[in-house]
Amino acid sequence: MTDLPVLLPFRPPTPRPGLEFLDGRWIAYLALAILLAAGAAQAQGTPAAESAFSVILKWTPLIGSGFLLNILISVIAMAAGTLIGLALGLCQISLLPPVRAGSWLVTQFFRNAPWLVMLFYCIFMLPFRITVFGEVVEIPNWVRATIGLTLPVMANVSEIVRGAVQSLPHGQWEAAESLAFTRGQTLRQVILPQCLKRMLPPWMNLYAIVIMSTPLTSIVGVEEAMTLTRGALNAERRGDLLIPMYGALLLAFFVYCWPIARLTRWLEQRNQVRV
């Protein structure tokens, strides 16, 4: 006598993860931190003095765009970066000993030597002006910086493609061969597309890093949102203010990366391999 099947209790499908990350709760709680602040300054200062908040609102337009920069500055490391390190992640994996271990040499380097290390070698070893055509073209802070953080974008974004590639069962790479595919066109038609998914979600976590570090940038003379705050402090000349305009642009910074943070969260969940 043959045993029946046991019929295994229903469970409902898991839900696939929604776009939670728009829920505000975190900001509104970042907001709600930074007005205590700005009223507590209030509340030290002298009756005659200007409020926080309308120093805050008078100094936004300068700041903000100050933080345009920022953004600026991290968009072209991060595109720089990412075409340089796809090149450098491939010559990783490449056949050739010699290009594999200079490849794997300079990601090393650069993606374990501190940023603001490099950005001071960016700024004062790269010529200030440049000679095109008989014409003098000055070369601002910002794009030398920029420049000090595409090298670790660049590295950083190898290491991710090279663990992409290398993630993939070899059987890809056989079952391509078998079809008489180069090892070029195996790399573009059939590896880098099922990489794609797992490098999107490190490379955002990355730009929202390379975005962060873009404070460091003030040290070395660059006229960003924190060297524009600072000069904002300097300007009013108030103790009191300093949490309040500090915290403004803390919150602006949060809410620039926050959500990227949680798609990339979303992302991982979405694409994570199911077994």
Second form
Amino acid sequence: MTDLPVLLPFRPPTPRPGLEFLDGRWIAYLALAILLAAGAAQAQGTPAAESAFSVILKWTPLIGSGFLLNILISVIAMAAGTLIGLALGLCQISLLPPVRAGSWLVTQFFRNAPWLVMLFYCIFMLPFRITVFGEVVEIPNWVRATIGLTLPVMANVSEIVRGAVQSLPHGQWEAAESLAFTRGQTLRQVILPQCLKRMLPPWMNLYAIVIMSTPLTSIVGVEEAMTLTRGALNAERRGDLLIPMYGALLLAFFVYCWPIARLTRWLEQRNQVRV
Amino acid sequence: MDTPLVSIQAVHKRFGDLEVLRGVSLDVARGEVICIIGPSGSGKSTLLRCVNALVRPESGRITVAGIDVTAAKLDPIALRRRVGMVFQQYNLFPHRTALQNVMMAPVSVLKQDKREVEARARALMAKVRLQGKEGAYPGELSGGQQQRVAIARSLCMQPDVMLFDEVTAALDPETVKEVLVTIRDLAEEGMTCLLVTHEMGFARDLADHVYFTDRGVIVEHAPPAEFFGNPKDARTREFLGQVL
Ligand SMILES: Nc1ncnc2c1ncn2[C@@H]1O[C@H](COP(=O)(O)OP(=O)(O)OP(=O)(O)O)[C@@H](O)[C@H]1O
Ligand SMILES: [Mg+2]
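Take the protein just shown as the form predicted alone and give its structure as the form predicted together with its partner chain.
Once more the chain from above appears, this time first in line as the rest of the complex follows.
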């Protein structure tokens, strides 16, 4: 139900419970690999050339600011997609057949469309500027790209909600009904509180996928970390920097996502113990 | 006799092609305890669930405390305030403590004063012999303890009628007794009870009237001494021969 196509969190061979989900070893390995690549680039470069390491350092503030945009896009897409997706998911368990069918269709459609295609659609279909109270407001590329990423988030959250609600035993509904709860009260007080715990790990998985997919927005010209790295490489005109520079970008994503993946895994294990 | 508190007349219910209830009638007076026994699949649970409108029959008439349960425009909330139901699988809310489970419905459905409800809930926890377990989560309680919390939870709504659907069927033999004792106390205080049970000894001791159902009809009904001492129908005799 919640197996998502782009990435699954890394599963270490021997899962260890507890809060040590921040395993520094892998980060160290990756950093070492990049240093080696940087060293190799250094050895191949002309003697006068600047070391790969110092080039990376030089570009770090700019690319870092681009990375902040990646984070911003992912957070906004996730927040908006979660809000809409919650509503959509609740519509999927509505008692009204048309509401149920409509929300199911929307969910299925956006869940089974390639993210990049949705991104293109939003970039080219949404208006470049809108007029609010007589003022012309430009809609920057990155905002339209964020909307493009919100759609799949919405659809996936909708499925997470529906799956979580349906995973609860039917007896919970019956007990609440017998106690004269209305359907809304049952949802708010009995069903959703129990679902939140079940929804958290798949929701965090989804976030990891969203942040990983933000470099897709570079294809449509958003000036995020990927675009800026490519720009820096063009400016440097040195093929030997290709591997270390993209390696540094990989490392940035890795350092950001790894704790999230570990935390997700930890929550999953904790829920398994409890349930 | 006064008008019965629960009156079921000629109720029919089908699920698809399966006729589960084929004209069931029974009356329960206030303060009476009736037991429904019968083989698996004979429609006992369905009958109980018709009483609090979890299941809506196709035809027939049910009234509970003056409420027409079979009316097209039934207000199920008004009905369920008067009817408590306890299930085989307890169905406690696992994210709330025992005390919160007991308090939830009166506070949020009946909008009663929280302190008043809490006092009542604590008294009920004591009554089902669970003092000291108020703060425990359902997952921390044994099956028998959970079932007694479920009984207290229903009682806290101050219902007129209690429905028990095989409430001891999921318990170990040792804990069955503690739940039966709780129900006995309740019956002796005058609570009107409809029980579906496989505990024949319990039915014999406690029931005012015993009903035997098979394939959607009431085959035979009588006071327990007569029902168990001198069953008339061959199907009843066969069933009792198997379970006793
Ligand atoms: N919601 C439903 N949809 C379809 N069939 C149902 C439904 N509820 C019950 N049934 C069927 O109706 C029949 C009677 O079920 P019911 O639960 O009333 O029997 P029971 O006498 O309580 O049996 P048991 O002793 O096993 O609990 C069964 O065959 C059951 O499968
Ligand atoms: Mg049953």
